[in-house]
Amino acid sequence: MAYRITTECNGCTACVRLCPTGAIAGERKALHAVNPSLCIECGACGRVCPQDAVQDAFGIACRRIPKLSLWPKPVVDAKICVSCRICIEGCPASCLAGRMDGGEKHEIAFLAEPKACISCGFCEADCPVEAIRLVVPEQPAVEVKQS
């Protein structure tokens, strides 16, 4: 079942710009709508919505994560990855790729385009050997100036 946009939508278009399938339509400053036949239930629209105007298929409001840098990203355990490529082929944002890592005899999946990742978690859910987990990237320490 598709996500739904409520009347709290202010038409900012953030969800339109982020949706990997083009499932969201609407004019600027007007209520947007999700095309259920295109929605893949990735939840990116809910994570980016400043109005908390997106609900999942169960009517639960999606939790906004204000900074893209705080969205969880996939981390692949190279010792477990079996090079099946299911994560790479299933990624709706095409942010994963495979590469030969030092000493490995097979290709290992990795996050090739971190800024393109929408934190959908499909890679983690689809991995048959649980080699992928989503982790919030470490943030750089903020230097506090003393007065």
Given for the second form:
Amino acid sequence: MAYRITTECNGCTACVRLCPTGAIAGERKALHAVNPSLCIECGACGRVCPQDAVQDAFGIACRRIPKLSLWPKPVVDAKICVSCRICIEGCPASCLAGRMDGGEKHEIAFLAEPKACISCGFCEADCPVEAIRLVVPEQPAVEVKQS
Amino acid sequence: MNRGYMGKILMVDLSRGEISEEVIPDNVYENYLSGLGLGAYILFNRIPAGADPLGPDNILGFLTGLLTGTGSFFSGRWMVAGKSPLTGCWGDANCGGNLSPAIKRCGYDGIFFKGISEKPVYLYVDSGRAELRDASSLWGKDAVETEETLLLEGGKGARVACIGQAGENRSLIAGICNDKGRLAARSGLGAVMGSKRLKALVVNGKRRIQPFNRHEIKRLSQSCNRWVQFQPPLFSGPALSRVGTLMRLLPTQMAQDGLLYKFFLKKWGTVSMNQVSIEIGDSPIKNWKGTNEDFGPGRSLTVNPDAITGREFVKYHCYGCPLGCGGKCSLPGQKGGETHKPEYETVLALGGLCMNEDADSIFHMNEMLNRAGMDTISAGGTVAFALECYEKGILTKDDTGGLELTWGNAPAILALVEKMIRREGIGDVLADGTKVAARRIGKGSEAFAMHVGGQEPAMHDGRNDPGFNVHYAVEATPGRHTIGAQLYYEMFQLWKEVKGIPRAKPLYSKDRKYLADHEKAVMAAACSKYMNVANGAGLCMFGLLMGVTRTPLFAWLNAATGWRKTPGQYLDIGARIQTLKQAFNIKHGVDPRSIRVSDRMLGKPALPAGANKGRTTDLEKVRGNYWDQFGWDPETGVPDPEALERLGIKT
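I've shown you the form predicted on its own. Could you give me the structure of the form predicted together with its partner chain?
Whole complex next, starting from this chain.
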């Protein structure tokens, strides 16, 4: 099962650049294609596509999240995390790492490279002890000019 | 269909520079699981009879477990298999760290190498490509330097397995290194890698590993985790040795619950056993001729658990492990220097076995051997052999290049280890382990060479737990301590899930341990079968020691694959793998009866004092009964053709 790109694709290469496994081939302004043997169904292509040209494995069109800042990111509960590294080693974008947190000498998982995160949610799905939740980061307050 | 395994292997022909992908049928996984079971299946069929272990026909396989990446705990072991140059038998070793999921995420359950490359190479694999790259500039570098260089070349998320100078020099006690100092050390497979001029394997897989029922695996993992996290406060490290003393003095033995050992592992790691083990007689002293009285709690205080962990600045966990027995320690006398926390085996092999109480030297040798990629157990065993040869006058100062190899002479032991790594002078004589060294030295030194079929045994004395001697002798890979023992049988608690195997008695007389009755063979066979399943699944033994109901191996396997096998059926798979490994040895001309345990290890003559005073093992009797458990000839240990046919093994 793999994602598919429809003819709505305008060849912007956004998905090509984001795909963590290099599964998408395509030149600028040419129709892109997903290599099904490499696709891991992370959905990053669908979240970034401005043309809504990506369908998931069930043929359902993916919804774009227009602003990158609205993409949900993993938050690790250090009290629950057991330092097993399953999320760190399972992350297709390699954006998680371990760091010291709390009194003990064990390293707790955390999002080391938020910009590299593709919001696939694999860490949340794989965590055996449910210590990870995907949360949309808090948006900075916008000042409204009063007329 | 999602079954937890990837269904493919990668075969690399180094002579031709060809790389090919092969699809493995589902029935192979159902019969042999993945991991070492799959390795045994491939290697048995493809290594020609009588192949030279260091020649082009030997095949070296890097394998991952069936449960690796499925969300089950303790599933981070990667395994390496091949024909061992150290023993001439089936050889395997395994190691933790973070390599296993990275291999599997490339889309392969195993990566196999055959042939010999003309020049040094390394293999780079990611989710979509595999290529051999030149490693000429890396040849001669130690394992840590090599890994650091290759991590930069391999890109974000890359993981590396490589050899150091020991493997390059084809030292028969060389292992394969990953995570900057963790070693798949046993069986001398680093020498096989060196003989193929394969410096490293770099994997950077991004694929997703899909189990049949991730939800169920998580549920099982959470219940396992509750046991792992249950941790009462413990006494101090030095006080632990007194527990050992008490256990030695009691005439009775209690069936041991692995949960207790888990408490120690979680707090200190394997070094928790440093002093206890000497006290109860589990750890051999002075090249197996000494006793706990020669190396009492006062002398071993320098390596007490608190002293070792006092140098630990971070605890680390292998992939998939909630326990975290590993650690990084500062290197004494070296600013900014660090080393992996020396394991129990390392501390005792380079410590008590050589009568060395200098902890600083043990830390330094640990780092040197890790970087060189040399097995610390075998290195310690060989040094102890050299010390005894020196004591007996078989080796003199002229032979040793001026080193005064007296018991416990830490600077001389350190210098000797350095020579072994570089293959300099006496080091060249000793770099291939005790059996080869004794052959080279002659003059009756064979009597002091402690080995089983060529491999140095681990720091677990069969005169204390005869189960260790049995497994040292009966396993297809001789001298291994991570498969079975009476202690392990008690901890696995298999009788709670498998019908027809004996329940360990809660309290029994110590003398009972030494009765070579039929029950011992049943227990040993159960351990072998169970560990074959665990090695197929890629599980760490320390998880399994908590007991089969707390670490639900069989239930995890069913949830990962969608099979509905009973525990008994899984043990049948374990028996099939054991038979295949035995058939591998027969195919390569190994007579199972010829695998000898050194007399001293068997208690011939028995020790006159100490914890194991007067203890001997009747190996012959248990071994015959053990072979019978698998349907092999009890006289010869050869699986008969009918038994092989029944298991679907074609010879």
